[in-house]
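Take a look at this single chain, the form predicted on its own, given in structure tokens.
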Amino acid sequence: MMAEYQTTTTATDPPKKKGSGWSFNWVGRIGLAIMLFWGLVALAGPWLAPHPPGEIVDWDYFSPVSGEFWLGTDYLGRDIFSRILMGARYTVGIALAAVTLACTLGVILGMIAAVAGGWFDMILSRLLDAFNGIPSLLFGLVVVAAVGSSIPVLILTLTAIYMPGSYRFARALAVNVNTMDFVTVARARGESTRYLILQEIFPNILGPVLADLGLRFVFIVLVLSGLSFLGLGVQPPNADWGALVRENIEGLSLGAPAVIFPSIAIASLTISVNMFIDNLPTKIRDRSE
């Protein structure tokens, strides 16, 4: 009998849940905790600046750390600390909604091709592809020399530089997916192009689609960087880290802080974020139940 209680009660448990499958290590979460406190810097740092970015608070250019002046000042006695909490919303903030339209458009139009097929996705991919031979910096060189540095120009060409990258791997997973039993049976009940791309495909590439996203924006944190760096990004008096690093770097001798503070963030920011993209989770829907 108590064998028979014993059978019985454990047929009659709850399963235990299964694991959601999105937990982090710690590697992936100091990442995030990183990315999430330049978000913050981003939007509060204007509130958190001692000092208008723009305003000399010293006449000694290129001051070393004191109390006064936490990371020092740059060669017109600016302060240093000021200015990276304000950068931050320029670095972050233009990369972020360069990465976001290129990929938001990269996707949606791969999807497309490799459901729609034939001469839509020929011409497409051949077009994307032939744009996508272009070096990156040469094209935004080109671009922001020819018509302008401005915020918006900037968040365009960066756009355009990483939409065919993006393309192109989204029409490669696509591709994968599309070919699957699970479309198969849903194509031959006479779903919809569009259902097949929003409840079919879609989630089963979402995984990869972010870990891309993520490499994408360091690529252009790192290309608008440079832009900066030759003059050609955010202009003054507003300037994001890399326009920091170029306008102190010929006083590196006396002000190393000036150059090496702004570095160390925009290093912290591009890590941080293949830590965290590095450890994220893909999580594919079961199409077997």
The other form holds:
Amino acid sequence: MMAEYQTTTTATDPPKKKGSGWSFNWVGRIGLAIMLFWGLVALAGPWLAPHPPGEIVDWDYFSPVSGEFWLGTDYLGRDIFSRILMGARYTVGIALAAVTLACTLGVILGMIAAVAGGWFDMILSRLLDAFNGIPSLLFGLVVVAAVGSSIPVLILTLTAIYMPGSYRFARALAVNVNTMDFVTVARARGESTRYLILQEIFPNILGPVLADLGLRFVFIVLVLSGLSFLGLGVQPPNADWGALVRENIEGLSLGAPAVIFPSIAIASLTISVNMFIDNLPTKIRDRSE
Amino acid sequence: MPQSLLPWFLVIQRLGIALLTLIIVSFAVFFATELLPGDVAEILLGQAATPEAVAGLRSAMGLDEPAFSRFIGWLVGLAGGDLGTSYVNNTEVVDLLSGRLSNSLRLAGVTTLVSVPVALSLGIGAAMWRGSLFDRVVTVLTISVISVPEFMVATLAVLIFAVWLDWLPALSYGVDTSSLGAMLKAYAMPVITLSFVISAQMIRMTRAAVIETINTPYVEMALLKGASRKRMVLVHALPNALGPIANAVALSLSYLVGGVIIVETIFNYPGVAKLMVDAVSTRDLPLIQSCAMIFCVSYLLLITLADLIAILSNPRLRR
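Alongside the form predicted on its own that was just displayed, please also present the structure of the form predicted in complex with the partner chain.
Shown next: the complete complex, the earlier chain at its head.
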């Protein structure tokens, strides 16, 4: 099945440099560069900002792009460029924390379920499948309605929404690896379940799991921005990119840059991650080959 | 078991899973909203309430019963169409919902009517001329729409159609149904936005389904026989791709549930989603529960329908 897929891609794709399988095309490199840029901004944002992000620095609101305010000002006259730099910290930080938690939990449970099998596997799979029956944005709405919005609540909610998918993905991969000869040999050697999971299965599903982590990161950024846009995500005076769009939505009919630039920031992040994942070196994507 | 009964067995199994999911979902919705927050009676009576008043209200609302029996009572009420009473304005939730639900369904219906034909023809076209400029433009556009949030599609639509072209009002306030023109204008922006979001998914899935069928040996055979590209796709491949395509359509329509929440909020459209977002800000729990159940049930219906179509349209399961 995998082999078939490989031959068809090599047949239809334009001839590539036959390298070690680590070759990395320019689309993927651009994606990586934009991702790293936003990661850096999330870390160093407050020091790069030309104006304090929370302070009103302009007497005019929704002012256009100018030399002093590079991306204009918002509905209160705060500098949008500084607020976007600061917002990167919330959007990237929360999404990164949630995706790490979701994938770690999902992959660990998925591998245990695949190796253990039996009733543990069946009950866990059914239960987590049921969670897939709840639309993600709605789940976020209900939880935020119940417990109120704060950053830990957002991280845990997003984790809960995307953990089942990660579990399902990792379990399907691990079930395949689990039937391979080297795992059977290790089991016959009398290795413990812990050893099987960590030493035999995990290294062999790592590549696809990382690609899946990237995709899930994109989904989390989208849901987080959606929640913030509805006013249920990061609370004022702090603002992530979704909240920035919400704050300045009144400026939409004026075509104010305050609405447009935060939107572009979100799009650049999600599209660059997608570009990066789609063009990962084949060695990483199909580690199990 | 005779082979001919296999698909029906799978259908019954799938329906059973859907029912189980529904129970777990309602459990999650009820306990997420009932158990986590502070006491509802205290919230309702406010800061100045005496402990006696709070206790009285608690017993009047049945809050001192065990949570599980309240859950059963709530489920029985739901099944019988009794959705409880809104905390905020003391009206029956059913009355609040009835008008809103038909508004939302109308929005979803119009969107479906617009997006399905467009998405199917674009998806099949892209698969037919795979690798052409048309295919590449469609692919890039759909990926872009999928990887940005729904509210951004809405803002872009407002920018293009309202600010730059000045054809439509930027943000509609309420649905004016006095004339056909006014009604069209009120519906245009929400429908355009939702159609973009839904179509992008649908085009991608349709394209993938048709390409998968084109790659099978029997379609290749048709090409070798000398059939034209159009004939090969429309006559030989398409009939067998219909099942996966229908599956893709139902699955894409489930994205309506998430999209409608954003779109109704941004355009102030008086539907269930707007009602729910407002209820979240006033913490009106019975209203939130009912709206959440409406969304979950419609979502579940659509994904179950998608799976059922996939099972029933697979000829390999039939014999």
